[in-house]
Amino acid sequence: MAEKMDAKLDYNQKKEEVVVDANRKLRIGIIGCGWIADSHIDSYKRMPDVEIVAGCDLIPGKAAAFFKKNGVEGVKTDYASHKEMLDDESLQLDAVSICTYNRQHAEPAIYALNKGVHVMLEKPFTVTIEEAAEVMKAEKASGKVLSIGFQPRLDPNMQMIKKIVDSGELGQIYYIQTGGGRRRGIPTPFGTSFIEDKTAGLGALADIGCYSLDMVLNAIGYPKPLTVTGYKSDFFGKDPNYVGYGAHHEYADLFGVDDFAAAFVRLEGGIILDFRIA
């Protein structure tokens, strides 16, 4: 079995070295300068073919402070909205990172695509199916690239899972169990944008559950879902005694999303997906 596996899969396969042409800089703008934007700017700073030229945030002064904190100079930040930034033709933007809260993913993504700008959109994709459909329509009409922040797809371990699945060594895949959670997982260290319905729209399902779903679905080629039975709850989120809040018991009154979600999904190809996240 091991010899057969090694013959089909090269676990030590070396990636070809990619030579980056730094003469042509990709001009980037960042929409939303909260904490997740730190990860985006950190990656951009390590890319020799990228130049960050603009940024905006709904809170006045936040974008300027963000770029100063990250040591990036010469960035235009005097915009009151993503529309103002994307309407500024002097920027000649190639792409934007959208790092807004969940309920503000769709609008700037659609506007950027309509402007002919590539989009790197933070997960979750959108809050509603209707929003997702509109973003996808804009992507197709624009001919530009829309990428969602599912970076685990590029992790060597995740890529190896897909290789193993594609090799056929597992035989017919008919049942998958996925999910997980955080034991102290109510995310309130940066305020309430992750737990209030008006900003988050979705809770554990979209915040961390989307990673679990994407990793397994990507590995098996994203078969079409046929039926879905789902459930979600918020028992911990609305409990003022929950220790995950620390001293911030008032967050229980603001909690408006799910802290647990589960689903039983029938996929094409006779595959059952058993999912739960908390």
Ligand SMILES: NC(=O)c1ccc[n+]([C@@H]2O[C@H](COP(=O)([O-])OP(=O)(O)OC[C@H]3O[C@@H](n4cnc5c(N)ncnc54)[C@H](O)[C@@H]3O)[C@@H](O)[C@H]2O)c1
Given for the second form:
Amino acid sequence: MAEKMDAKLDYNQKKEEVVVDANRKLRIGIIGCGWIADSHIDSYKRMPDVEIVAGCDLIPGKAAAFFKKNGVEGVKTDYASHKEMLDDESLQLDAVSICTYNRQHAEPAIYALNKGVHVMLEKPFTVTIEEAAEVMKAEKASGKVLSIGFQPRLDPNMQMIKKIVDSGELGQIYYIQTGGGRRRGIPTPFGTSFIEDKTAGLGALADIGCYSLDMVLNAIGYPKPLTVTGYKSDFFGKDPNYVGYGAHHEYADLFGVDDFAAAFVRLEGGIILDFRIA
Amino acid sequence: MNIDTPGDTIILGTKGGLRIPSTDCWNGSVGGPMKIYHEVCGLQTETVVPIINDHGPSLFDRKIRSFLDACKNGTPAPVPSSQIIYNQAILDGIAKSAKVGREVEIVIPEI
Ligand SMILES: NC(=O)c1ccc[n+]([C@@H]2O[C@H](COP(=O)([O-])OP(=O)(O)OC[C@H]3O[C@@H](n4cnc5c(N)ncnc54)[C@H](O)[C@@H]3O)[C@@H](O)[C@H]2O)c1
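Can I get the form predicted in complex with the named molecule as well, since the one above is the form predicted alone?
After this comes the whole thing, all chains and molecules, with the earlier chain placed first.
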């Protein structure tokens, strides 16, 4: 079998030519101009059928500086919040990227969908299941596109996992172990939005746990989860001398999420998911 | 945590098992060539799944492109909420179970 699958196969050899109608442009806004917004604007700039027309951030001046840094001109940024931007009908927005911290995923997504705007929402979906359900209600009522930012879905090696499961090569799936994590990886390079409860809501679980879950659940067709026994801890995050904080000993006081979590989950179809993340 | 990795990802099935080598974070690709553990003519055999060389656009470009195509063509979202609600239900369930210190039932709200 190994011989048959050519290791040198170039993904692009199989790529269908995608024809983009550059005459039909989409008017795009960006909500939240922090770290990940850079990757969104970088990609939008490469798309021939996109006009980036607006952006906003809760921190005054941050959006304007963001577009300047990224060399995009003529973008309206004088908005105090996502609401003001989405209320500005002169923008005629088609779609927004929501690049805010986790606790600010649901509200802007609902507001945008209610305004009839398509939404690219960064992962994790939300913090709570209740928020996710509210977003989905707005999505349903709007008939607009809501996509969640899981880019590994588009990696050909990741896609092989699903192909292998679907091929029947593994037979009936009954047990999955997944998770992963970083030995020293509490993310504070750009401040504390990943470690404070009021911004992040969840720690390693939402930062990287959701990726491993998506990898395996997508492979097996996303069966419904039934029950869970979960555990969370914060021994490292709460330690003022945690090496990753450097001189920022005060981060320990601000830390309000998990730096480790483990769970035993029962999924529909009699499948067990054994999960741990740090 | 005080360990290099809490383990590779493994998917066990009745005919074969798949090992996906770990990475720090599954936000891009697999950590190395995957292996299928199965039996061939009664012999326990391991098949290495070669890494596919990917010279295409970045994953972020694909993420944005697939979203824009769905917006323009009225096709379904590339990563739909109908799936990710289950991902969120697990994260939320872990938080809730950790808080009460026992197993909890996962209830998916009606949409
Ligand atoms: N897909 C990926 O690979 C990837 C990578 C990193 C982060 N993320 C996700 O992206 C999100 C943002 O992460 P980040 O690292 O960019 O965080 P960040 O803290 O650097 O940036 C978030 C920005 O959003 C702004 N903001 C918050 N609420 C807002 C609102 N209602 N309106 C306008 N602006 C608002 C904040 O002021 C901040 O500037 C997180 O949910 C994270 O999980 C995804």
